[in-house]
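Quick heads-up: it's one chain on its own, the form predicted alone, in structure tokens.
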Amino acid sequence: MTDSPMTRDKETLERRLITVASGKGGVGKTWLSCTLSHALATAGKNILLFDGDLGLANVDIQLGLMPDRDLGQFITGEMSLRDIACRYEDQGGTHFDVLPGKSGSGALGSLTKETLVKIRTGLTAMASRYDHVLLDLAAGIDPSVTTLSKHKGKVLVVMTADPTSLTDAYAFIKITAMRNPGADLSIVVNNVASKREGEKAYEAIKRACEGFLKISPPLAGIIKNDAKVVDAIRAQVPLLARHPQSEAASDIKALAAVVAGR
């Protein structure tokens, strides 16, 4: 039996989505979405960012934004994504869309498992107006986060050199691996001294998956330490607009090529 044109149409528009995840908070994850974002935006892509950390959004924060609508009006039916869906744009002019999560709703953090379900299929349909949908999750393995990153695109596990860092990741991989059999899943480390660090981290976690799971998901970066990404933050300025030529600036690059495919 052949898969139908609807079918083939749906699996192409999952293929642009791109979960940024990790096992625990504090290594960078929606430092690295956002930042991410801009540096697929720079190198010429129409990108989406969705704010997916339900409860604790604040990818609006990080990029100066205050949008007057959110996620919120989407879950109770008042507007659609496409409504909800602002603008970020730098001072050169290079910009992508966002859309926004409620900081501070505990009650998004427990949505039913049909309206994650719908959230999905409305990011998957918004995906037919953009060459990449980045959805910036919550850090853990809650339902929020395994539904909405059952998808056909990549799922890029952010961790850094901490081994409590690596241990979570690798249960989020493990959960991923099991919900979603054939997940396409890849590392970044993040916030490492140096290369060799960052390869050394990978390798301990490459070892655990292929020594227990029987996958080995590959490396897609290495974003190393940089005292520029801090005051970027502070800012509340994207580092390729505050501090394009900073070793971790080139870093994103790198990655941002790896993930369009170049």
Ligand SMILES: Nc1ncnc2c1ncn2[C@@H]1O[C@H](COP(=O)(O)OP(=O)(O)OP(=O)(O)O)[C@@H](O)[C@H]1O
Second form
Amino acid sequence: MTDSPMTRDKETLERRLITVASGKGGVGKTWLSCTLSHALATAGKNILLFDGDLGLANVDIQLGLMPDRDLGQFITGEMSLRDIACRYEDQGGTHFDVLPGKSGSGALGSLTKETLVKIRTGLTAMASRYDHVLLDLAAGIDPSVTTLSKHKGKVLVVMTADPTSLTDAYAFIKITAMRNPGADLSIVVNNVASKREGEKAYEAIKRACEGFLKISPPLAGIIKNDAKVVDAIRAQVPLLARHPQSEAASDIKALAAVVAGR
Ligand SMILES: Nc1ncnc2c1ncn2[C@@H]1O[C@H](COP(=O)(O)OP(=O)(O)OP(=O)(O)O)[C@@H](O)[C@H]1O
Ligand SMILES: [Mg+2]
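Beyond the form predicted alone, can we have the form predicted together with the named molecule?
Now the full complex is given, and it begins with the chain already shown.
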């Protein structure tokens, strides 16, 4: 059976989605989503960043934005996704668009499957105007995470060298591979002391995936632990604007090249 043109269009747009997920909380998903968006924008890409941590959204906080609209207005039907988009722009004029979540209210923490699919469909439609649409997801493997990562685009699984992060990343990969066979999964090891430590952590998750799931997600990048990351988050300024020469900045630029090219 051949695909209809509509199915093909949907697939083409879905391939522009890049989900950032992890299983374990606090491994750097939000920081990575913001910084990767900025790096891709710096490389000339047209980027939309969606804050998909629906219960505890904080992309806007890391970017120092104060949006007056958020996903809440889309959920109630008052506004379209396009209407709630705002813009991050650095001092050099590099910019990308942001769809803010609903910070701190917790009100969006338990949306119905139907609403989650509506958000995913809306993001796929928005992808027609962008090179990439990044989705910063919540920790865990609840329905918001599994529904928003069920697409044909990339799924970046962020982990650290911590064994609990490896276990949770594996759980996320297992669920995703079951619910979304053929998912374009790859691994980012963040917050490591050295490249070697990152490579060892990647080898461990790769072995588990190959042994038990018969899949072999590639390594997308290794990001070093860098005090400049913490400083940039505290200052609510993206790392590439505040510390463009830092180690973590160059690691993120390398990741951006892989993500944009693959
Ligand atoms: N490469 C790094 N170097 C140094 N610190 C880092 C690095 N990456 C992340 N961190 C630290 O980890 C903290 C958590 O990051 P972040 O909020 O992005 O995690 P998260 O995975 O989005 O968390 P949550 O699961 O709660 O959404 C940051 O505030 C920062 O202190
Ligand atoms: Mg987060």
